[in-house]
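First comes one chain, alone, set out as structure tokens in the form predicted alone.
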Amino acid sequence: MKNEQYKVHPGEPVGMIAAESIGEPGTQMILRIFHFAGLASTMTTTGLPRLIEILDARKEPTTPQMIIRLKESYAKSFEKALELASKITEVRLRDVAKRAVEDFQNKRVLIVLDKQALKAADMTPSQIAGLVEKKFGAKASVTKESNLILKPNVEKPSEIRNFSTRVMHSLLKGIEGAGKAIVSQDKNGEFYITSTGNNIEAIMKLESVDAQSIYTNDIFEVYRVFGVEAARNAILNELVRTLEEQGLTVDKRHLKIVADAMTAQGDVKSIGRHGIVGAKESVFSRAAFEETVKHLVNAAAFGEQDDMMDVAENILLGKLVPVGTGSVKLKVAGDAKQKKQKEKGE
């Protein structure tokens, strides 16, 4: 009986039903931006802002997050998981420095280091000096106060300022783009890592990581690494998770239609004038959404033709909509029989 109920009849307006089924509960979503899932967890965008972010196909999520599952030997040991999190965590010079003081007269930059931050990152001033020398070719020395003095091979004050900015943003340790990694524990007692950034390609290469179970909320990162089918699944998962966090239940079939529509062209498109609607062949369908005059003027200028095959354009012009009984054209059998008899001369 369930299977019979779930069947979609020919001509059923599945798009319209999906839009209503997502839109109606969507109005009940809380407008708060951040959600705290625990003290050790990172903050992630949720609710309506996240829903808009997914459907607008934003290139980067406001709060990227990656869930890194570990192989069995690492998942059972907190020490091993913590060691791996330390390797993944992105440490830049600005994270372990209090400030950079530019000395234009002596053509050098003084980096005042934060001792507590250095200890947390498990690094020494000498290590940082060596990394800066190797990366930028500048002379680096450690002062008595355990600070750094950098002498770049530049003369102009603007070049010294540019060097100072680049050095402060330089990566000292960890994986580029991975952000901060935190060890968490699931219901089964296994440890896993949550990070505030994205770099699936680099993290998958780590031996201790279970590459099959890695997950990110960045849809375009999934598309870039795994392809459009995986991006379609990521859109579906993120929509389901966002709605469930708000205590809303929407049938997955409605959400699948949205995910399919967003990825049907072979890449990830937004729902709007720059995405799915803007790519429609029908002039009236594009004009019915946004920028009506622009679409009609361009269509007239270039002599476009509208075959009136979709729903929106037929509603706009008051014609029979090709949905439900409107999608069926009937022909009376008697008329056809009489026509045949006439042709035979009976």
Contents of the next structure:
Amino acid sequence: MKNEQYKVHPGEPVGMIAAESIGEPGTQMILRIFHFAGLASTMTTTGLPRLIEILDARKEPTTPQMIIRLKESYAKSFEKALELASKITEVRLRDVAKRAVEDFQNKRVLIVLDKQALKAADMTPSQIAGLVEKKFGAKASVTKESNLILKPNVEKPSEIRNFSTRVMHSLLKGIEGAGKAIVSQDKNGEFYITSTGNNIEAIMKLESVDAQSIYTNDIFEVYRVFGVEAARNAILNELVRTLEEQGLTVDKRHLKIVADAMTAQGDVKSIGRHGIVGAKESVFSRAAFEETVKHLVNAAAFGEQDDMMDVAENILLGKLVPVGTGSVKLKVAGDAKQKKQKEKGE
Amino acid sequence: MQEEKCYVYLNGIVIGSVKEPEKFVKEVRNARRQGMVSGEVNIAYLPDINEIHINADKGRPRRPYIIVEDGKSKLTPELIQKLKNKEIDFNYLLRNGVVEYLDAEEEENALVAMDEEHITKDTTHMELTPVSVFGLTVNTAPYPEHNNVARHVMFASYIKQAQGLYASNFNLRYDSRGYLLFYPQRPIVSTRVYDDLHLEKRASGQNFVVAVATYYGYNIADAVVMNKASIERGLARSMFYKTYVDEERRYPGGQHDVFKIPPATTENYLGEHAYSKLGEDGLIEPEMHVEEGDVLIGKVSPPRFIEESIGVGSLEEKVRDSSIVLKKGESGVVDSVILAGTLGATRLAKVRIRSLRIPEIGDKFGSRHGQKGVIAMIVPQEDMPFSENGIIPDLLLNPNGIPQRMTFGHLLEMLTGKASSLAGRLADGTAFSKNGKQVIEESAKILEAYGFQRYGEEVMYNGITGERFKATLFTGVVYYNRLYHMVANKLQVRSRGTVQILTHQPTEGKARQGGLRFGEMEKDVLVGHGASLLLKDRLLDQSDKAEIWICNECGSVGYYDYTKHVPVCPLCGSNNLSKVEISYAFKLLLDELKAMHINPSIKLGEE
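For comparison with the form predicted alone, would you give the structure of this protein in the form predicted in complex with the partner chain?
Full assembly next; the chain just shown is listed first.
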């Protein structure tokens, strides 16, 4: 009985209500972001910019973030967490090198290493030399000042330049795309890792990681790895998180409608002219939203037809809007209809 | 260690470097104070970036300071005495290194004391007067240092809207709009700046007896309750002047406008009644009562196009009416009429209308603390709260308006205003002249001496029931301004009325008898409630409903041929058309699409 009571009535404009219910508190969002000095944590986009990012279905979040939980046997140990973090953190040659000097005459590249960065990344010059040799097939040697000299098997200066840039960008350690991992401790004293990148597929394979509780704020990453259903939940979670952070209470069901609308077509679509609005069937609906001329001209060129069935078109026309009281029509019994026609005919 | 060079910039361009910047800056300053360098040169040493900036160009805001050296103000008591005796003037102080002007950059090097008490050994300058931290406008308000800054900004904008004696020659002026307050008073709690500006000669408000109290919910959210008897005695009464202007314009071809009572044959003739108040010269007579629709200046103009004149009658008779008519909703008395010549050798007429503006519900008032409110209720004197002395406030201010806004100056003004009224003298509320405690205690002493409660509270009685209020009410005297936003000038109603030609939608704005826009967000509300029929009523039935004929065969828009009594499709010639009700705006859209070579066709469904 109670359940029946809480059901939405037929013809209720749930989309409109959802839009207003999210839009109105959205006007109260603070654009200012608080910084906590000295805290070892990653800065994430929050508030209105993040909300826009989610709804626009951006391919990559401006501040990607992963929260990696460890298996119980690892979670209590800071050392083990730290070990995992260093395993995850991306280290590229440019991160541990000060600069690359190309010697075109002798066809070699001198890499000046940053001793401090090297120490922080827990690597040795010979280790790097080995990695580069393996990856690029170039001869690498360590100098007295513990710098690297690379001899690529190419001739032309342009190729050498190309080689040096590629080497500088090459991944020496860590997981591709995982960014920088930081160890944090939660209230229960368990250690976990937050990271400024995304690659849940690779990280889930790591032995010490609790694969089930891995979290990412990259909706497309979730979509790629787990599919639309998961992406829909990811959108919902991110929306809830963003709004809650701002101290705004929006009913989850409104957000569910948004998440559903974004994923109903089998992939993640944005809310806007490139996404679900642009995919609307009605010409007038699209023209009323954005790029009016483009839609009208295309409609004319391709002879499109508009059924005039949605809200926007009917407002334009001055007809009853098919929501609420306008969604019901009077059904006339067959003989009554004939009778009416007869009257008209006379 | 090698000493870094300190570069010297003159008007933003490097002209050299010095080794001891501080010494150099000091030397330049001393030279300026001795008159060897122009007083308009400012020099600043910026230690953070180790640069010296010398500015001598235009466009720098600068303000004067008294120079302080070795913890002593250069403006000595002797000099002050000489100033008082008018032996010397301000320029003397400038020339003799007592006062100097600093720009924004040099201020960075200065440590400015507010007054002599605050001078320390590091102090370099002193304010001429502590009052100067506020602007002129804010300084006309009492106790500004006790208010929130945001309220100063608001007061500064409200005081500009205050009605008062705006010019002593108001009777000779023909301002397009003028607001003249009857019996303006000088504030009981004044300031030194107010007096120096001689604003008491152009006062713009009156001292109200105010009680901080609620009144049956009538002064919720910044509304105020006013005493009807006070208003009837003339409180905050004002006159509104409006001038209408017209000119006998000349046109190419020797024709020109004529001020006169238009003959009945005139095009756009407004009817005999409308011109009934005009004199022989076509201008309205002074002291005549005028209502909306009355003609103030009768004028005829030559026809707009020559073609119009070709027809029956001579050119002389074919004129059109271009009289000035009193606008809708306006009324008053003709105050004065003048007829003058212009440089273009045409005649110019000005008609000034005056109308009385007695405070009514919806009129706006504001104190000098950024506290504004509109009258929500005018209560008969007998229903207002009264004190045991029989004092009945002019205005009831809601106490909820005070704490959040932190306008403590308002309360101080009430207290000192009350004390000064009793003592029969004016009070000084200049910023920083006294501390708050001092102000309160001084007033408390006076109040006590006159047999009142020390801190301004009064035992009051409910005017309606006669019961004593459990709480005491804080009462006092506050200087209130009547702001020029008055309902009489803003009131407008419309049920049906004029529509725009292009869209067939109602016009917008008061001047055009327009409706209020039912906008996109309002639309969202109705859609959100599912109120389809109400939405249709707003957007179609009460707006731009149009009936058009749609061809059932080709889908184009047709028309009804009233001679043959059949609808016709101009495109396919069919007579098989259906009448549909749509918004005219949509028809316009279809027309515009056709204009850009897009042919929309409409397929009608079953009814």
